[in-house]
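As a starting point, one isolated chain is supplied in structure tokens, in the form predicted on its own.
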Amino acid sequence: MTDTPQTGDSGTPAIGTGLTEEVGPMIDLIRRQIRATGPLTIPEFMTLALQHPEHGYYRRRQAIGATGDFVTAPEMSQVFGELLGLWLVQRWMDLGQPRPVTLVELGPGRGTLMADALRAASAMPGFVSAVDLVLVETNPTLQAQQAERLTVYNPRWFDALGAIKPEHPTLVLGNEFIDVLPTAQFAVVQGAWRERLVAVNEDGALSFVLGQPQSPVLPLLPPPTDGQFTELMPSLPGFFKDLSALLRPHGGAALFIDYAHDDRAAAWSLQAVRDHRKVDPLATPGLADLTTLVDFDAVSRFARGVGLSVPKPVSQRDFLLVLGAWQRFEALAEAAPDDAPALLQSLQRLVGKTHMGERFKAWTCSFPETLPPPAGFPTTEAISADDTGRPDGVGSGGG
């Protein structure tokens, strides 16, 4: 069955594509595999396009920064990393200030976030010297950049979370990490679930089709209702099994900040970004970043299922403002008045309601359950950012 046109949260048409002038070698590899074994699931397509050992996007591209394909929050403002560093210090104190403490970052990019975090965290005596820094990264180019920025902290590298041994209390940090986990997509047609697959047209172009479900997640799907869409990450159960195995033996906490689903039944959210523009996800696999929005309700269910304590997620806007983003901006602007307009623009991008402020959510989990509530995650009704004394104009511009 041919896929029906949909427009996801990215605003990018979510069906079919023609070939472009620069498509790279990955598309030929995918085409050959489809012709040999049949259409690929979206998770299979994402895994090939992002992680293929020779042609995968994350194995070969310099993705982050003005000369890359996208800019993440740590690259926009030092305030982001600094506040996360202070959050890590507070969680370390909640754990009893263990020495050593394993600090893990998943997908650390160019090392900017961790460099800012540890610089800010150095204000707490004893924390940085207690840190055993572990970076989970598969891109050799990014590993070299991380080594350059973070060499003073003697980092160690691993290819996967599950490869890290639980030797000490552990803190885990992931910014825009969960959204790249492969995501299966489904729609209800004539009363039955169908899975979105990637096939090859007669003209050789990749296109989306709907077919019989292939991803092993059918028991997790809700009862079918015609017109319904949904997305599931098949790797989430295994991911949280690994995370639980790391946090439970000695205690610890994890913090993730990511694009979030408002309504996973509204539309599919697979999108591709290249050269700071949204592009067709099928046009240039291996040359564009692929992501989906994160269903934090599902994330919370899987985390609780492996024994981790999980408060409700909060918007990035509320999280950063409660942690002191506005006060930090004021201090930076006072120290460098000429930079104040640029600093304010960066803050607007981080916390603005039509920028990243509401689109991104902060989510955390921890063990044991006797740990104090995490900073920035109120146990009562969440504080509105507008009630913190900051002008609503902070971040009120367009995205």
Ligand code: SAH
The other form holds:
Amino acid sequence: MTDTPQTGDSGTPAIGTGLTEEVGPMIDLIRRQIRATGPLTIPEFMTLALQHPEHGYYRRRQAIGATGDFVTAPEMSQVFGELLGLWLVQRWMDLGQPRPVTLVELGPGRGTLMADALRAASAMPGFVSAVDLVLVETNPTLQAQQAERLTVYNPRWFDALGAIKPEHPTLVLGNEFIDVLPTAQFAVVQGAWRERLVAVNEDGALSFVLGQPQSPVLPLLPPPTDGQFTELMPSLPGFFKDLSALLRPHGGAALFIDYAHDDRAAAWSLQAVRDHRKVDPLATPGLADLTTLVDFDAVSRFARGVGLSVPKPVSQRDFLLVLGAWQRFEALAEAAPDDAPALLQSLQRLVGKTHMGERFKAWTCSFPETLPPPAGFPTTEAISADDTGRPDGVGSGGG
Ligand code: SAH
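Okay, that's the form predicted on its own, but what's the structure of the form predicted in complex with this ligand?
Following is the full complex, with the preceding chain placed first.
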């Protein structure tokens, strides 16, 4: 999704009408399943629509890029991947420059981020040759593109984080990965939590209904008060167990960047994007990307719960600027003055407050606790995100 213009519902296809041939098999499959076993939870619906082996969005669509459905940060500017590469080098040095070091990317898309990151990181002698590159990807088309771009680094592929064995100190990276994890949605009706489910109308169209909670996360929800909404990714606890099992045996760190929830108690955030426009999430399953905003408070809670150290997240804007995005832009613009306007525009999309800069957050965790504070993150809760990262916090802007 990313820097998609907020087109609202104006481009929304009407539910139950105008279904193309293409969407037919997936809608039929979902209808059959609902008629056989009852309404689907949203995680069940998202898993079918995104991951079904034959018709799932992430199995068959060429989603990313100008000709796909959405454009991501690494596809906008090489500066994004380069700065993340330098961040990884810093973390590798913090870990004592282990060789080998396992470098995992979750959902690497077209491989652009990792290619930019490793190119920039090759400035640090010894890092790239130490890297044991592992890619976690479910889309065979994207896997092929990753293989093409990253073949010189000899990557290995896995289907899931939990399938990777912890053999060495490990660094994990994921841009716009957490937002594809299925999310369950709830609302309080007459003093009790109800779950938002996907049902079939008599005319065959899909629609949302509220029903008895089915996703196994009820104990994780706050006490119900009328009018309350919330959403939660049921796979997050298991995901952080897997991450902890990977980072704790030999030490390591993870960095995730994602579109963040402002206030998960205020709204549900499931959205579908197709061809750079927001569309109705129920209208074209399998043909549109489905995501939700990431609740980094919940992410931090689960990560701390499995013993990982977690500083406060920062905005993508502050993160990239502290890591040197502006200086990198100036160097690129000086080397290619004709490209300067386009370079500036792409930098603005990454860090501009009305573009991705504020809405996207960088979040990190690490193990062991004794690892130095990560570059680009405030060292304590009291240090402002504008602080330049002085480790002792002296002279920080406060608050
Ligand atoms: N990180 C890339 C792509 C983000 S889109 C970028 O910034 O450009 C999400 C990515 O996650 C895609 O590569 C998609 O195929 C992959 N993906 C989606 N669900 C996944 C899953 N369950 N396991 C692994 N990868 C998944």
